[in-house]
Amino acid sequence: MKTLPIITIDGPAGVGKSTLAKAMAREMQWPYLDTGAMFRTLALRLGPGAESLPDAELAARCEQIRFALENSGDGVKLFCNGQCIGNEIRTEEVGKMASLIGTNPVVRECLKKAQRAMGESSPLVAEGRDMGTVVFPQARFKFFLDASPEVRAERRCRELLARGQSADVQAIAEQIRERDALDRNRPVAPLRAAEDSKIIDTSHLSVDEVLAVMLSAVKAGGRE
């Protein structure tokens, strides 16, 4: 089977996917595709309750939302309908909305087409939850990151506090468990590691240590 010049990094929320995907993209000098940001942006633009819309209406509304990777002057960034996506999508509420619409086949098919189109035009480091299993099964390198809910909650708290937002580690840990259950048990594209992915537990590893493991695997597999 022909492989594509794509690196997929999958895993649940809070395992360091974004940080590591960005670092890997810098090392490879490839564009970084944050597919979680695509789901969050779609959820925010569709609004609360979008998961309950009739399929035809939902599909029509999704078709009006276009994504693209564009050079913003400080690197390749993800844009939606001509606007660069920012921190407005990084709240816990938007994350929960994204998990709800993420179970809808109409939404997943719409975003899968957009993601594959970007992967056909350029090498990518693609981060998400089903990149290696559904969207890019022919990716050359696949990684699945994991960590305990407690560790992930502590990391999330530090992120929120750094942004000046309030944070309760116990509440966030419970939200993470609930979101994991939704993602792992959904009938469409459930969160799981691809059979040919390298699984890395990041609970007790630094970003640099995880990146070193990933780069070693890429080097061993032949970097092109």
The other form holds:
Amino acid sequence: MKTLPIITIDGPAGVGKSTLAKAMAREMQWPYLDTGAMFRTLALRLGPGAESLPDAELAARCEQIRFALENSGDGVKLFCNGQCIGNEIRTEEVGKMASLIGTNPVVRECLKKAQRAMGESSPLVAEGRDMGTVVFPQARFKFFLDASPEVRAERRCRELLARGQSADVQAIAEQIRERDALDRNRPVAPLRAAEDSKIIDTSHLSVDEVLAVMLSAVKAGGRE
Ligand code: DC
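Now that we've seen the form predicted alone, could you pull up the form predicted together with 2'-deoxycytidine-5'-monophosphate (DC)?
Now the complete complex, all chains and molecules, led by this one.
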């Protein structure tokens, strides 16, 4: 099977996928696709409980929400209905809504189509939960990043404290476990490593160390 010039980076919440995917995109000079941002934006626009709408209504509402990678002054960015996606999607509440809406097959199908369309017109570093398994099975390089919930909660706490915000490691670990359970146990496109992915346990590695492992795998060559 012919491969696509796509690097997939999957893994659970808070594992550092975005940081690594952005760094990898810079190294490759390929656009970065944050598919979590697509689920978050859709969840926010559709509102709480949308995952329980009748299929036809949900499909019609999803159809109205279009995503595209477009050149902004600051490189290629993800746009929704002509607007650049901002920080309004970056709350734990929206993350949970995104995880819930991501259990719905109608929503997943609609976003998969949009993601594949972007992958057809451009090389990509695509980050998410099901990039290597479902959306881009023909990706040239596949990575799966992992770390224990405790390590991920501690990292998240440090980030929040560094920004001057309060953080309770126990509460964050609980949110992470809850989101892991939703993402891993849904019947459609559950979070798991693709069989042909390189699994990296980032628990005891710095960002630079993980990037070095990934770059050396890319330099060694992917699948034909
Ligand atoms: O990566 P993130 O935290 O921004 O993603 C938010 C939620 O969106 C995540 O918990 C599950 C869902 N999601 C998904 O189901 N599939 C993806 N490819 C990306 C995100």
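Rigid core here is just the name for the largest C-alpha set that superposes within 1.5 Å across the two forms. Every value quoted in this text rests on a predicted model; they were computed, and no experiment measured them. Residue numbers count along the first chain shown, from 1.
Core-superposed comparison between these two forms: the Cα of residue 158 travels 2 Å or more.
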